[in-house]
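As a starting point, one isolated chain is supplied in structure tokens, in the form predicted on its own.
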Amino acid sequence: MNSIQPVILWTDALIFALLLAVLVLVWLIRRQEHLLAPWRVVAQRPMAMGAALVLGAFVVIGLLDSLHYRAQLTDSPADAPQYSVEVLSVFDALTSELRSRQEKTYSAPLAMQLYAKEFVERDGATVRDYPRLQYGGAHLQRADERLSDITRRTLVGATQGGLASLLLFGLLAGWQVRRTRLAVGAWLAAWRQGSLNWPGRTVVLMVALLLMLGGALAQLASGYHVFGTDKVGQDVLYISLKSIRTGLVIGTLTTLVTLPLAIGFGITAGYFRGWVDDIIQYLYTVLNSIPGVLLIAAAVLIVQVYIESNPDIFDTAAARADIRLLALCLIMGVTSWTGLARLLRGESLKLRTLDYVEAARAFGVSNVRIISRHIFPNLFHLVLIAIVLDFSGLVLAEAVLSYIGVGVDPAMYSWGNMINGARLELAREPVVWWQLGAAFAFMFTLVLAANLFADGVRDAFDPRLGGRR
């Protein structure tokens, strides 16, 4: 008898869909070498590789999140199992203690009482004091041993992490040992040199700094709330971390939508020139005179009206959740394939006069064909660096709609309902800062290595910088 009942949501689909994609694109990339070429550039560069890295480690935690089941619950039938209507993640499962661990109201980063003075019993009598946590802090009986504490386990933590890349540096050395058919201290001093193909000092030491990172949290963790609690006594981490789900759908999700509209009205624009040039300019002018917000306001006061009228198609709080976030993703795809429309259009209309394109078309061939075979592959790169460009605005974008709320669903985690419920507690006394910093904080270093590894891209893909390193 399963004890788990799997769940899949419309967006857990399209991203397990988008990663076979991927994974289909990097096979069919490596068969052949022009396209193979530009990545390797990619991968010599150390920005570029340090950002990747730390946007693999947010797209692991996002697939994590994205394996939802049911649990059976306890009482229920052996013959007939009744499962709980709170929709799990295996992120959820790895992370169980941080979900249970909730405490009364806010407290502060690794601290061991409430945040704000309550009537205690003390010594027999009520007095108005800070009371301890029920778990962080718990372990300890004075305040004076905290200090020492969460020095050790910061210790601990970032020397497991450190044993842990020690350990994955042996093995990636004795693998690049048995490939490049190099003794082992020549290989070292390559790499200490820095003269190996890739970027190894950057790797390796990337890869240290995340494992002795997420070591010295994960021991933290499992004594404190790490950066605190919220309103309803939830640890802050915890929260942002659920969070980076929303703004990896988010910002892929939408480029999805975006990329079709996109390359097909831009090349037709630019190709076909004439009536067709003139309608699809007048479409994307219509569109780009309509205020983004109030499209999408009205897209997802559209999709609630239906939630609220269809209850049995949306059985738990998960599912009217996901589908309000996918009609976001689409409502803003569409709204935003404007601008690399007009960037393809252009770069068509330049293409279609070249001479190549111009012999072709003498020779009878179609105007599928000429588009599919001399002028995508031409305007492959420009798409390509508007895709990483464009993901760091979108997950921007997510926490402005969610803070003028029209964005994801109050119920759900993301970045941008915890910067909206940061207002009030700016304006309380005292001051509630650590939820805004945490949602600031993973919001900044997701963005920031979008836009490094963006920049990478960019510079091994546009021709006009011609391999600049």
Contents of the next structure:
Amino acid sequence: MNSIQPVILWTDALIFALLLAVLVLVWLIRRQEHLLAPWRVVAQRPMAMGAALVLGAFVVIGLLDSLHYRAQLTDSPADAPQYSVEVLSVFDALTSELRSRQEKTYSAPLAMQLYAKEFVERDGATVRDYPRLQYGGAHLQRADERLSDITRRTLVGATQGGLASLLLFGLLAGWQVRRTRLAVGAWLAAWRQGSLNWPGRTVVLMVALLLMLGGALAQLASGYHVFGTDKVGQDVLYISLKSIRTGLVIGTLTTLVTLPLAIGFGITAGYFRGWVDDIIQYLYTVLNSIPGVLLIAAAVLIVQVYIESNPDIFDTAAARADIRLLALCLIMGVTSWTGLARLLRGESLKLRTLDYVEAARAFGVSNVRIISRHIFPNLFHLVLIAIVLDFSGLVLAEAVLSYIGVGVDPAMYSWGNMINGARLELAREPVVWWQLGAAFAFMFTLVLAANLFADGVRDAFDPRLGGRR
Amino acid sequence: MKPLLEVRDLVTGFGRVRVVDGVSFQVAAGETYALLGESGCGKSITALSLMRLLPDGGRVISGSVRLGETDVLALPERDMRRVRGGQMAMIFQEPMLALNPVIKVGEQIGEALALHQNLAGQAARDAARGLLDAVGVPDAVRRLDTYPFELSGGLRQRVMIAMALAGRPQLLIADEPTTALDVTIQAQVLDVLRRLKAEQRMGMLLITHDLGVVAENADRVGVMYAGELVEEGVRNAFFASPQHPYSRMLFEALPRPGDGGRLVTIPGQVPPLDGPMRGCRFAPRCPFAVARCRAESPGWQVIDDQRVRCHLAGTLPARSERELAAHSVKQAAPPLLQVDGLKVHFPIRRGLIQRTVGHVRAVDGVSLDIRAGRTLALVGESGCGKTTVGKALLRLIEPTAGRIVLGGETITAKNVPFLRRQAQMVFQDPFSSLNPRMRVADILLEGMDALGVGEAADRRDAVVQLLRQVGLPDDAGGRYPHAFSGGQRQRIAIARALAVSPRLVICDEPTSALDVSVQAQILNLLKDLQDSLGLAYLFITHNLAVVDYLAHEVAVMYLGRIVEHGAAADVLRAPRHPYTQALVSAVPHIKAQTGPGIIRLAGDQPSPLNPPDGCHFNPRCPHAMEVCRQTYPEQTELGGGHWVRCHWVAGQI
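To test you: the structure above is the form predicted on its own. What is the structure of the form predicted together with the partner chain?
Everything in the complex follows now, all chains and molecules, and the chain you saw is the first one.
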């Protein structure tokens, strides 16, 4: 057994810090009835819960992909171990088959032959034909077995997923029956009628759907390239899955940069007014009037130059790509805080005139305390809504930026890079569509889930709707 | 005679909650029917059910509404549109919200005219001018081309009435038409409504919580409680002998002129309508309730001109007029607060470099003093600067000039913490004055923490002590403000002010957002606290009845200056300044007034940006003379600390 050396990239550290922060926040929210109540409303909305499950699946993959390590080289001595320059993640280890089974070049989804003709030896003669893939469908003897094999694998995978979800459902029912002290039949009836106090049907069906989809994908992936391969023969499914982490990092870390700026400047401007307000307003008006893409391109280029002039700081390619990703998050955060800041400024302007703030001032309570106890808690719901809504916008922005070449490192797996790579091949006859298709499908699912979830959150927190459905 | 409007067993619900539960009444042509009740008893929902304009989720469950020959509830929506505005029209409480701010007044009236009378162009304009004339809008031609925000509250409400009249309705529904207005303006608007009703023989459904408004305007009265009509009768009979215990207690909860005794309060609150209803809905709060009241819902009983739903109808003890208790008179103490020449001017800045081009003189030289344990009421209409005085005293707004001496110490920017210990404030709206995200205990602790009152360890005990003092349960500290009703929230706000043991409490309209029965509780509480703690109050209000009950001295403010000052009895019983006289006479009274009728003031209070030359009151004053337009009057002493700033009064002496 080879030992490993854990590697903590900058973004990894931030992601886990963020995870910790979210857990602390959850703990805090659980203790505060007025914060908990809207989340209960969210938890009762089937659409939001279904979306949350899909988001959860993405997050799990992203987190697994954020535990990085370097494997020990097999021929290095035990007392002075040397480690591979390649930084892998737990996710890579789990899907090592996908990663290692590299073809020569393009192949279509679920194909057993390459997408380009080559000279191959056949029956002693050299003919120009589509060669068989090294891994995709290699277990098949004849081409006409392919369809039935695919069907069989899909069914088997779906059945496995179904069985797993039945098992989970049984466990859930058992736990719920013990907790609520209902008869099993009564609980099942309540579940079927949807009269539980949480959207039981949607959650169970969604989990079953995800498990069956996962099972079928796993079964197919063990014999085929489900989404085909790219120009250098890498499995597109693997690339798409690896891109999840990039998307999540962009969506969450950028918000992390945005929040302090938006909250700090927004509340300060609205609460203190006067010259403070003027300066902050000028600042964000100026920032808003510079095209964001220009700033981002400039910042990314500066980071690029810095990385290249200091090669000794970044020992691996992963570290270099990672620092560029972080820089992108930073600069996107710096350019995108203005909207939320403006919203919070307006809200603070309103809140500062309310009687309870006046009452606090009549006691001589300090400004810091007024802001932290009276202003901030009363606009916290706006911040939450903004976080969830901004997330999907940022994921899409990454794709656009990478497409025009100022996004993440070209060596990094990201949906933007996938689209960028597919761009030239779209003109090819017959067309190579699966890279674009896969990136689109994954991005669409993530953004749709995020938007549906955001809808649920906004409705629950919007005081005008008053928690009505 | 066949009634104009006949409502029978109307039931309106939101989901399972029956907000209006079996209400029946009739309105004849040329009659004013008043629906009286506290907030949340279903008055407005009744009116909206008649118009079929219920908010989302609301639904008429059963009952019938007949307007003349039409069955309103059976009409298809298309025909209903013709009925709305055409046969019944509605005016709302808040005219600024009911008028579209970006459309000129003339066009808004024209829209209604086009719909209901098919008028357009010059004809519509003439008709609109006629309507504005009819509701007493001066200079009607010019007003047609103004936007709603250019008009004052009273004019806006008249424009609303003109719009409602555009369809020549047979029935006018007025939902709290004057609640948002000042007394002098309220008198003007009610005048217009009375005159129009008589001229056009309209039926009017007047919805209000104000017994005074009912007494002066209604022909018949229906009292609503918790979704039901509990009493109905002809006005005179109702006011002579209200039969239902609830109606009686409403009367007794009102502060009466010259009465220093405790007010009668109705314990408890209106029951939640989503719970099961058994027996009489008022039984839990009724002092006369017997076992039968809790078991069986009472039916209608007829007593002469009145109908009442009460098992004990007619058997209740006769209403005894409580003796007027004299105000307790305290020994004169040295002044606690002395204010001399207080001025608050807000600069108006214009242009790129924010040059100051003028000042709004919100407070323009106010002098007053308050002795410990006494109450000074600062009275005036909205916009006269009375709230600004309160805030400037606490330095929530930096005063422009003036000297404030509190407890012998002159207050400057340096010893503000001393001021904060000595003086605190209770705000008008108990819903916006408590942070919804803080527990009650934290709200009460905030002041003590900020000013370092007492030892930190003792403060938790102090919170319990405070809660008891204002009559809240001990466990209230752990809950959030939304768990409390309006009256309880105002108690919390009072407890918060008391937390730092101040000697002066500035009360800024503390009861104007509350119902009559709750108002009585808060007024009693304030009085008890004054007696036990020796507090001095600066009571800022526009409600003269409350002033009468609580205040020892009264100062009347007009446009940033005090125009009359003196002992409460002198100022309210024998006002000398024409403005005070108009103010006092404009308050709607329950009992028929003897003596001079109501003095109607023309127009509105001018803007403090550009006050009139000479006496500020001269454009509206019935006694204005040449000298009034030139110089501001000096103080005229009338003896006993009563003084007034008026040339007319000075000339009489």
